[in-house]
Each structure stands twice: as C-alpha cells, then as structure tokens.
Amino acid sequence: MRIGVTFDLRSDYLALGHSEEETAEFDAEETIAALCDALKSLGHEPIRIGGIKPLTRALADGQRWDAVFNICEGLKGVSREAQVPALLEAFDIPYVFSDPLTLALTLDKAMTKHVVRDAGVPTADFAVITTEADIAKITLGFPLFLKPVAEGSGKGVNARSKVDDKEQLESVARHLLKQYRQPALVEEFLPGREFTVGITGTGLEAKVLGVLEIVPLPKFIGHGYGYENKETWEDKLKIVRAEGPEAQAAGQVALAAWRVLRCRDGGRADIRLDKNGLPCFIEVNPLAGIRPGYSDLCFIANFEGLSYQQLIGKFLDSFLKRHPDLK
C-alpha cells in the first residue's frame, strides 16, 4: 500500500517560536524516520505528508493514498487531534488509529471521565473549574490534584498540582486558568502505584500489550507523571515492567475504558491505585507517542519482546481488520 504519514514535527514548531512545553506533544525526526522505515520493511510505500496544512494542500492538489498512518496532534483548538482524521474522512481516505469523535472526546479529560464513569469504569471523583467563580464551589475532600483539562504530555502537571487546602486550591486553579486558558480538572488525589497500559486492537479484539509502572526516584518532581518528569525522566523515575495482581487489575480497567471510548488500533491508558489499592482510570492516549527508546508504548513493546517493526505491524493488523478490502 501507499501509506501517507501525517505528523507534527517538533523542530518545525520550535523554529516558528513556540516553546519547548507548547511543542511537547509533537514528534522528533527520528520518530518519523523510524516509522517510515518500519512501514517500508512491512512491504508498504510510506509517503511523508506532515501536519494538517500540508495535508490540506496535498488533497487540494489531487494527491491520494491507499491509507494514512496518522500521528498528527494538531496545534489549535480543543478538537485539534480530530482535525486530520475528520479531513481524511471527508475525502474517504482510511487511516490508522482512532476516529474524530474519540480523539475530540479523549483530549478533554473531564468529558472522558464522565463517559467512563457512566459506563462503570472506576475513576477518581472529580469536578471542573471553568471560571474563578467555580473555585469556591469545589466540595471534594483534600488532598486534590489539579491539571489542565485538555493537554497532553503532562503539561501543567508539576510540583504544585497536589493541593492540601483551600488556599493552595485557589492559587493553583487561578494559575492554570490563566496559563492554559482552559478549564482545570480537579480530582481526588490517588496515592497509590501508577501504571501505564499499552493496548493494541479495536473493540472486543483489543488486548493489553503490557503494563509499565512509573516508579519515582528522589529527584521526581511532585506527585504525578508530569511534563518535567517525562521530558528528562532518566534521573527522576524508573520505568519497569509491572506484573502481579495489581498490574493485571490495572490492565483490565484500562482495557474497559479503551473499549468504552471506542479507541482503535493501539495506544495507552494511565491508571493509578486509590487509597484502598484499587485501580482507577486517569486518562487514555489514543495517539500515544511512538518514539523508539523514549516513548512508554515503545518501552512496553520492548519488555514484551517486540521489535519496533512488530509494534507498528500490530497497529496495521488492527487497521486492516477494519479495512479488509485493502489487504
């Protein structure tokens, strides 16, 4: 197949003057090169496209592909991750990974928690602060954990995210509203072990690929797997293969959320244990990072004995089951 590859290259946005944190979700050149090499080794012809603007120009020029491997995060708007797949659907071009509805929903952590909670998936109690007037309405018990409602890569999660009283709540909430210009999610703090679960497949055929545990080291910042811990993680945390009953339970919660949210082909879900040791859904990433030697999903694949090519192959296998006419 001729497979177009849509992506946002971090260096392009840095060159335009965007900050390191603003571009944290975007891809490194080595990711795109590795992905294209994997697609080629699997017998396909990868064609680099880029983000939504070059995609729009290519479509307007009449370019078409048998399929698109989409890892484009988008830059603007609360539905930014949904923009590329929505455009591809308008031109009847099939693509790997989740559809616009799922991508728009899951970027909003509060709306996602409403959906999974309604479906019976355990998640910490939560509230949303949309304006400063909402701060006084929070009745959840302390300690609480705050973060922007629609960011990825741990943006806005730092040493101040866990708050122990009303004064801290007000200070952090005001900062998040001003800094990120979006609502803040407030959750009851989960004090237990933190897992990230790799998943491949779609619907009832989706399976847990593996489970990692995020183990804090002395230089770990704050109480969450935030931006600073993710960017330079080597001296702040250990990423270890998780086994045993708690890891298995975390995997089942992640898989339940994956199916409820109708995620497709592959990605990750984050789980943390509550004070009773029970796993709770935190969030899902249906456009998970796939940078070799860096991204959690790649670590999971390595722990499970899969090469990078085999990981990409699993995503494509799921995609082709949804599009048997392309085989």
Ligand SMILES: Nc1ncnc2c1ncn2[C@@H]1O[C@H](COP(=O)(O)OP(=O)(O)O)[C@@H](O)[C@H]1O
The other form holds:
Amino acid sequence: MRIGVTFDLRSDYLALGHSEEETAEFDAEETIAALCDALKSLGHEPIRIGGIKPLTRALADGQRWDAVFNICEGLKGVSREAQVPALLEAFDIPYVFSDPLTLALTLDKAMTKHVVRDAGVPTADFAVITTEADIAKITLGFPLFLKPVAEGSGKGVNARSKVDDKEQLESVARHLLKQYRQPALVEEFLPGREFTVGITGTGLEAKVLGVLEIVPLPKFIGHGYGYENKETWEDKLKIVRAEGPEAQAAGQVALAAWRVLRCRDGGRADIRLDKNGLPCFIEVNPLAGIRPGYSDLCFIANFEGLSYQQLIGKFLDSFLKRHPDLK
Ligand SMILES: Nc1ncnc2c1ncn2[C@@H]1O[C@H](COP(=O)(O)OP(=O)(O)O)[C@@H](O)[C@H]1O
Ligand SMILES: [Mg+2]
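Next up, the form predicted together with the named molecule, please; the one we just looked at was the form predicted alone.
Below: every chain and molecule of the assembly, starting with the one above.
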C-alpha cells in the first residue's frame, strides 16, 4: 500500500518558537524515520506528509494515499488529536488508530473518566475545578492528586501534585488554572503500584500486549510519573516487566477501558492501585509514543520479544482487519 504518514515533528515547532514543554508530545525525527523504515520492511510505500497544514495542502492539491498512518498530536484546542482523523474521514481516506470521537474524548481526562466509570470500570473518585470558586466545593477526602484536565507527557504533574490539606489544594489548583488555562482535575490519590499497559487490536479482538511497572527510585520527584521524571528518567525510576496477579488485574482494567472508549489498533493505558490494592484506570493513550528505545510502548514490545517492525505490524494488522478491502 501507499501509506501517507502524518506526524508533528518537534523540531519544526521548536523552530517556530514554541517551548520545550509545549512541544513535549511531538515526535522526534528518529521516530518518523523508524516508522517509515518499519512500513517499508513490511512491504509498503511510506510517504511523509507532516502535520495538519501540509496534509491540508496535499489534499487540496489532489494527492491521495491508500491509507494514512497517523500519529499527529495536534497543537490547538482540546480536540487537537481529532483534527487529522476528522479531515481524513471527510476525504474518505482510511487511517491507522482511533477516530475523532475517541481522540477528542480521551484527551479530556475527566470526560473520559465519566464514560469509563459509567461502564463500571474502576477509576478514582474525582471532581473538576473550572474556576477558583469551584475549589471550596471539593468534598473528596485527602490526600488528593491534581493535574491539568487535558494534557499529556506528564505536563503539570510534579512534586506539588499530591495535596494533603485545603491550603495545598487551593494553591496548586490556582496555579494549574493560571498556568495551563484549562480546568484542573482533582482525584483521590492512588497510593499503590503503578502500571502502564500496552494494548494491540480493536474491540473484542484487542489484547494486552504486556504490562510495565514504573518503580520509583530515591530520586523520583514527587508521587507521580510527571514531566521531569519522564524527560530524564534514568536516575529517577526503573521500568520493569510486570507479571503476577496485580499486573494481570491491571491489564484487565486497561483492556476494559480500551473497549469502552472504542480505542483502535494499539496504544497504552495507565493504571494505579488504590489503597485496597485494586487497580484503577488513570488515563488512556490512543496515540501512545512510538519512539524506539524511549517510549513505554516500545519497551513493552521489546520485553515481549517483538521488534519495532513487528509492533508496527500489529497496528497495521488491526487496521487491515477493519479494512479487509485494502489487503
Ligand atoms: N489519582 C492519582 N493518584 C496518584 N497518582 C496519579 C493520579 N493520577 C495521576 N497520577 C500520576 O501522575 C502521572 C501522570 O498522570 P497521567 O494522567 O497519566 O498524565 P499524562 O497524560 O501526563 O501521562 C501518572 O502516571 C501517575 O504517576
Ligand atoms: Mg499517563
């Protein structure tokens, strides 16, 4: 197949003057090169497109592809991840990974938690602070955990995210509202082990690829796997393959959320154990990072004995099951 590849390259946005943190979710050249190589070795012809603006120009020029492999994170708005898939749907071009509904929903962690909780998937009790007046209305029991409602890559998660009393809640909530210009999500703090679950496939055919545990070391900052811990993780945490009943239970919660949210082809979900040792859904990443030797999903594949090419192959297999006419 001729497969267009849509992506947001971090260096392009840095060159345009955007900050390190603003561009934290964007991809490195190495990722695009590895993805294109993998597609080639799987017998396809990758065609680099870029982000939504070059995609729009290419579509207006009349360019078309059999399929698009989309890893665009988008820059603007709470539905930014949904923009490229929506455009591709309008032009009837099939693409790998989730649709606009799922990508818009899952970027908002509170909306996502409403949906998974309604379906009976365990998740920490929560509230949303939209304005400063909401802070006084919080009735959840301490300790609590705060983060921006719609960010990724650990943005806004740091040493102050866990709050133990009203004063800390007030000051962190005010800071998040101001700094991130969006509501803050406040959740019951989950004190237990943290897992991240790799998933491949769609719907009932989705499977747990593997489970990792994030094990904090003494230099770990705060209580969450936040931006600083993620960017320079080597001395702060260990990432280990997780087995045993708790990891398996985490995998099942992740898979249940994956299906409820109609995520497709492959990605990751984060899970933590609550004070009773029961796994709770934190968030899902239907556009999980796929940087070789760096992204959690690539570690998971590696631990399970899959090469990078085989991982990409699994996403494509799931995509092709949804589009049997393309085979
Ligand atoms: N309710 C919570 N209790 C304890 N830790 C949490 C909670 N929510 C998030 N965290 C911690 O913060 C990290 C980042 O939160 P997450 O929602 O996964 O954001 P991101 O999209 O930035 O990965 C998690 O990996 C976890 O370590
Ligand atoms: Mg996460």
